[in-house]
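Just one chain follows, in the form predicted alone, and it is written as structure tokens.
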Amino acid sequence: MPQLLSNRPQVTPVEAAVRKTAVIPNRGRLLQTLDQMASIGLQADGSVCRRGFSETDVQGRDQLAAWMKESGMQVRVDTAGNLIGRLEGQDPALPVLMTGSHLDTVPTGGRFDGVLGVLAGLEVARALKDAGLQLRHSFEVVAFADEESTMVGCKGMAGTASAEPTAYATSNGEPIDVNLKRIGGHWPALASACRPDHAVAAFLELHVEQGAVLEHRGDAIGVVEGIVGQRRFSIQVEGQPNHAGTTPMTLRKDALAAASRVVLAVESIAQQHPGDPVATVGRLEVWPNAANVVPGSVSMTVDIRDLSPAVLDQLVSSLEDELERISTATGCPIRLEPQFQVEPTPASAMVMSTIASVATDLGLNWSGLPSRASHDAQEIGRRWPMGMIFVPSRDGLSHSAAEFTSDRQCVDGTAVLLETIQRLDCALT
């Protein structure tokens, strides 16, 4: 079995800075819980498999619930399957301060994706209890259900979940009502998981970046500016299949040659646009896909992402113009069909400012960046003030055994989360 524990120094500079305050995270305890959770679903190659609603997912949730109860938290599961631990605040009338993420993984997941955010939230609760400190607001730590597939947990809480069971493509192929029952949720009452508008003061999610931007910049903390929106399309290019030897180049309608122009146009549209949007042709299928036949048709997908709805609209408009130009030049009809659309979720300016000031006070280099992956915060942030804290991912790798964030980076992120929660508790009503 892969070795989980590492040689760990006792005190980092950030911990020394944090110790000047009344409440500090317990480094050893945090790292131990990360190790213990990683052992649930651990694979021979070092990856972790806790697919949503699986036996290992249930085991992980049970372990978290036990830790929450040991920490003095009230524990419950809402109808959307979210596992919630709560510390009561001084004023029960105030909306809750909430943090969390997810415990479920992809089939060959890493140790940190989602899990760090949940267990850092648990460490915040433990540290507050250790210090005998009760926040003004009640404090909740949430392990959202099935983030990697249906996102039924965060969508249920935000009130954006579909009421149609067939809308949920679960990783195990079983109906969503059966899966929710397995983890303590209740499909018939899914709508009751939706919180009222006044219920949440702010939501924070600590997460590994799953990219290489922070590492490239040399920054310890990322202050997430928001979660990008997505526009995804299928493109169909129609040519004329014909003999590859007897058809002169001037008489061809080569669907693959036209599609190649589309791929380069997608890349160019993103590269030349001001700002930092991304656009990807991720799948391409050629028919008849034979060595001696001029390609007759190509189907492909295009994924476009940015934090600005206006930029997304501009990119799509540019793509439509390029497709028309390429179709005219090649004689190949090109059809663009929408697959799905997800609107961006901006982070709260006040929450971002608080995270940044905390990082500065703790002596941590930080910079702003968007999240180009979906997170539970994307849905929660549609309803309530949201902020995300990123810590670096080595080589930008995630969703694999190679996913790695150092002990120090995990502790640094938790320290920022803990202090940010305390400052928001003082600032928010």
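Please give the other form, namely the form predicted in complex with a further copy of the same chain, since only the form predicted alone has been shown so far.
Only one chain is given; partner chains and other molecules are left out.
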């Protein structure tokens, strides 16, 4: 029973490993900072409400700006409303090493979604300052504007933002120019938020998983392989409404029976693919939807996501084949209509391997996985080498008061972020 032979203060293996590195995060400071930010917009049910451009969003950003300044960072807001803290590097000619995420939340959000990545970036800056260490590259921590709704911040910086004001469906319904002004952005000069191609050496985002894969695998760290692309369709199934009593089974064109085959085909094409794509029928409406009427028509949605554009194409093609087969078998015409598509954003192989090495060296179990939710890194990664670090999310819950990532998991993720920044600073030119 060797543990009884020791009376040293308990140190976890991760903490011990972290102590071997040059700079380590300050656990207490990080957790206190997370607590303080969670108090801004805290609701009676324990959820947090800091909608993009709201008064609480402005309060949260002001608090962050104050912390950044205390840490010796230069602070500015770009025209897309991104709040940026900067530590000048040793070599001004080098592009920036950037990290960040968002402070804004859904209406009843959690304490971690977005916030962790921003405050972990702040802790990296603070820890570097504590250690008296100046990186070669300038280091920027960004709180991107309004990630939960318009993503105007990350899109503005990446140059993928629309110039059309009506393209922005803001959560408060106010025009994007009015909203941007409220947080220090400037709509007429939005284009100037777009950074030049050579401006960023790499972008890192630490985020809670918002899924249960890591928890399920028992891993502490997820090395994100990229952010999945999405293909969204609507499907219309046309049958023949008829009396549920007087219409024999052989004379029916039952739109719901045909639609049920479609639901199972959607499930099957994703399950049977050797990768791990997802495909979902989330919405389904029956007409006329009466107990004694054979369903006459069904409208439904299909949402397909994967990291690979080729896999997305394969799945859509398989779906088209299945719809053809089901339509022929049931006599019900079926129409597939595209609603929208989002292209995947692969992570940088070099950034991924650096994160993985760091996790290994810190003694943290890790595995690779795609991010199937959108993040600021999705847009930034379209222009510059991108990597995301996931930490587990209990039961996969997010966007609610029930969202939970433990203190230790937050600190582990921050430690990986800090060490990855330092290694990239050495490796990148």
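Only the largest set of C-alpha atoms that superpose within 1.5 Å between the two forms is called the rigid core. Positions refer to the first chain, counted from 1. This is a predicted model, so every value here is computed, not measured.
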{"item": "Residue shift check between the two forms, rigid core fit, G245 Cα at least 2 Å", "value": "yes"}
{"item": "CA of D254, rigid core aligned, shift of 2 Å or more between the two forms", "value": "yes"}
